[in-house]
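What follows is one chain in structure tokens, specifically the form predicted on its own.
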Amino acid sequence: MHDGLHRRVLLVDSGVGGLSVAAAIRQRVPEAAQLYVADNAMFPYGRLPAPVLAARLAGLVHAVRARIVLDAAVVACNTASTAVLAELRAALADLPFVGVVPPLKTAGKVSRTRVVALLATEGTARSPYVDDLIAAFLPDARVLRPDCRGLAVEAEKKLRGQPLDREVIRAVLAGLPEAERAAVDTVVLGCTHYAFLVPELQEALGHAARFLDPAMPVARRLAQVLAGLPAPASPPDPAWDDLALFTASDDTLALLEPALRRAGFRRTALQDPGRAVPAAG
């Protein structure tokens, strides 16, 4: 990678989901400085039809994009990644863009019962693509999609340090058959801000099994993708680097400050960013 202090990568989530890639890509490229823009105006993204979805993504990065120069963008939501990443690609041509895949191929290789269950929302885990990526990898095995239902704003209410509703997570394992359930040994986290439930998801589901998160594979891939890119065209700049941005007030985001701490945002936006990035649309 050429001179990687100079790299910026956008994340776009619809809320703070995507803090778990941006920790894997802390990890695996810790010279990349990150901008995060959770979109929690439109939370969550699965209510969005995908024309108006590929529309309003397309219109942030383009805000950013007009106040900064990005070397790639990660969409950091499973359900966007999952509905409209081509279309993206398309419409912004010159910016590489990388999503994020329930790692299903993973759980091929993993499961010895072949009983894997695939946590998602309803338009990822019902997805052409999805489906596509089962009969390619878990052609043998048997794919349970319970409904998860809520448990994207737990995870947002856990980051804020809020109680949690334990029956929601609960109740997403229990509504599975008794003995299909007992037969689970791999869980797919096909949503980004599953990866923050994984002990009470485990608890849940009441016996051992091995979770699989999408985001060290997404910094992965990052990685590779700054790595082929010619030299930056752009030095750091400290006023947009390692900041976080809101596209709606909400009188909860301060209490985000801690999780955002931990992820390596050191500067938030958590008030009035429409003034930074304008909401697209």
The other form holds:
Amino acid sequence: MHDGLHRRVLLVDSGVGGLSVAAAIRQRVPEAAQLYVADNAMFPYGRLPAPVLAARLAGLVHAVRARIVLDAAVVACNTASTAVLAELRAALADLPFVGVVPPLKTAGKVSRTRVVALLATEGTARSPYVDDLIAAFLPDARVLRPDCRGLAVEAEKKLRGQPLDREVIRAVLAGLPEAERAAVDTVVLGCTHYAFLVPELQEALGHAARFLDPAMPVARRLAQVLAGLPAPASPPDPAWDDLALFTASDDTLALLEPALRRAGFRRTALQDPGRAVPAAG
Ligand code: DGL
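Next, report the structure of the form predicted in complex with D-glutamic acid (DGL); the form predicted on its own has already been given.
Full assembly next; the chain just shown is listed first.
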């Protein structure tokens, strides 16, 4: 519910995958101004060791907070959320964080065949956090974790309007044993980038299945968190509100304009806030 207050929320991902979450937040929490940081200097996060990722994200958040008041931060990335959300909360205890984790709990409720495909980066798919979710919510199910190498890059291309390499997308599902693939009735999107590839993944799967995207549950959670906060001290700031910030220059950034506008971002800028201040220890 719109409380008339100006809220400002930071979203951070390794690239533009988190725009799937931003779009859900626009719908569910339209009163929140968003600052989106695409940390493309460090893309992909899937390859980074957890301590590096934790220091990098804490550094980014500190640097942003040195300039503007934030009401909350959304780690719009499963890889970072499953690996370092606890560290971030500890390092920045006065800022509410909302993370994105693969919706395995929902899969446990809706899968009938009990054969579920988890599509995620290697870091997420192998994380103890995900093992715990599977043990808690899908103990009786077969959870397939195909190699999703290259999929986030394909999503980045799609949002730039560039041609896709269909073979990369096909190979993810083709790598599964045929009998198990045919039994999959639920696909868990465990990476925010993959939400943009649902039609292609659906086609590659070859039969109808339910695709579970955590974006809207994250937006609902953010709405709850914001509703529980005291009145914000931050007036609207045209220089920062609804700005998408990239941490590295890239010849193709201009191609992202239509996708950024669709997700409600009015301006883009190039700046690495992570370099402005030392990372938090
Ligand atoms: N969007 C990120 C996620 O949700 C992953 C992409 C990457 O590896 O950087 O996991």
